[in-house]
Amino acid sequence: MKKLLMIATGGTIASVQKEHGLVPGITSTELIEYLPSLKHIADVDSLQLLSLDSSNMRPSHWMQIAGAIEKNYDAYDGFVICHGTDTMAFTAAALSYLIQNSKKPIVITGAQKPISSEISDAKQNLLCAFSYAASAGACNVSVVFGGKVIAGTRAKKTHTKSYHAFSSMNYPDIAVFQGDRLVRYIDQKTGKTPQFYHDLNEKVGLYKVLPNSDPELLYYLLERNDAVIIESFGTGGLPEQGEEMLVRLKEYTDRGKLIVMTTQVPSEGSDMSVYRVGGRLKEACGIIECFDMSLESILAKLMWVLAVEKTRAKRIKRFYKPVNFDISFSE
């Protein structure tokens, strides 16, 4: 029997009704007295790192999170984490980033309604974490939620209050639960030695483009960031202004900054060249396009590569390296 150690870091999952409103107050060891079967999966023991609402989730959660799982790495064969749901895609794509080529599976999952509530999601989804932790061949970080495997730099949180919350965005699910029956459609063996990294640079912008966007915005976040996302319409463009807006950006690019380019629409990914107002931008001005990287991943990854490499041009190699799935297309 494989010996799984739970991070609790609060959630829903482990929430409590007061006076305003939902707040967890469900301690680790009270969530695994909910699930006495637990005893048949695995051998499990509890640590209660955090105990948040996952709207106060930080980067420098994250990285106690991972601090968390390299401290304790040896003495396990897996991991789980209870996380919310709101930030829980975020969590996975920067876990994802700082905990590469993991042997043993880190797996984080949460639940729609607290897990004391008469009707919840939330040991469904707990039991189905620890037996994907415990089944063989499970490794890297991973999301399990509504009875799917989503690798973790591919969940989005799709659904706000229904119980299959998270879809798999742009990339099949890893693996399903069909009732008690795992059933694995993707290998995600690795035989690499697992690397720890202990750096994020934070100083990353959104800027999301609207048919009334103001350009100055995006200036404003270039001088205060060293990387800026812009999240376009379509396949992927900015609203032509003029020879003074290209002229701006490529300024920008030549200072070191990257500027990165996604898409709102949640399926497909971008792809610049389709249109002028995409590929101008790409070929005079520097820009990175994303591909059908979700914005959850590409924020993470942006706060990795801006911290292990210091050139522009590392920064754009190292950024379109697979990691745990998060890329299929690259330059």
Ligand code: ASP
Contents of the next structure:
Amino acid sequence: MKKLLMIATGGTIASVQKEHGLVPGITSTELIEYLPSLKHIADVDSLQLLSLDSSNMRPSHWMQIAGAIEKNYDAYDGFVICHGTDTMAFTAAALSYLIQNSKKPIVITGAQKPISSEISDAKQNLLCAFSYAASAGACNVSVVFGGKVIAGTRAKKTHTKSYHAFSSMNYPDIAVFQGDRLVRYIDQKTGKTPQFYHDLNEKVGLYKVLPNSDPELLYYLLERNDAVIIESFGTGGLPEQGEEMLVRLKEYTDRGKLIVMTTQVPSEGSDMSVYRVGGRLKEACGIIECFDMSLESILAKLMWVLAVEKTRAKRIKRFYKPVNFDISFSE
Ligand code: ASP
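Form predicted alone done; form predicted in complex with the ligand now:
Everything in the complex follows now, all chains and molecules, and the chain you saw is the first one.
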């Protein structure tokens, strides 16, 4: 029987009703007690690492989770992390970069309703997460939710209330649960030894383009960050707001910093070469594009890339190297 470690971090799954709404309050041991059939799936220990609404999760918490996995890596065959759904996709992406080539599965799950509620998705999600973590061929980081197994870099919360809260963006599900049966669609491959990273550079900003956008906000973000993500309207571009903008963007990328273009459109990703509003930026300002990556992965990958590489060329090369199925195309 596989030996698994459950790491509890809070979230709705472990929440109780308080005066102003739900707050994490159920312990990791209590979560396990709700699952008497777990003993048939795996031999499970539990660790109460955090007790947070995941809205309060910051990159330092991602490092804490990765650190707990590294510390316990040799003692277990896999890990199940209980996490709030709001920022689960960010944590899954971050762990995908902080722990690479893991032969042992790192599975993140949570629920839309607390495990103590009469009607809840919590038990099903947890049992599926443990079953997947105990299954043959499971490795690297994935999200298990609503009967789907999603690569950690491709998960996105797409429904705020329904039980099928997560979707795999621009990539097929790794596997699905059909009743109790696990049907695998994608083989997860790993290298020989896991690689743990211990640094992130948090200085990454996001500029969301709106019809009334003020470029001063973009300039402010450039001043304060080592990389800025631009979330454009369509295949990628910026409103044409004068030559000054092009000059300022170029000055920024000339200093080794990164400006990366993504899109507000959920499916299919960017292609900046289609329209002049995008093509010019690529050529004149050194803006690179993210193609079909999720925003969560772009943010986490930039934090990781900025921390591990010091030159612009190396950063770009590293950014385009696929990790845990995060990108399908590159320059
Ligand atoms: N606000 C909660 C959290 O992210 C939502 C949830 O877990 O479903 O912690």
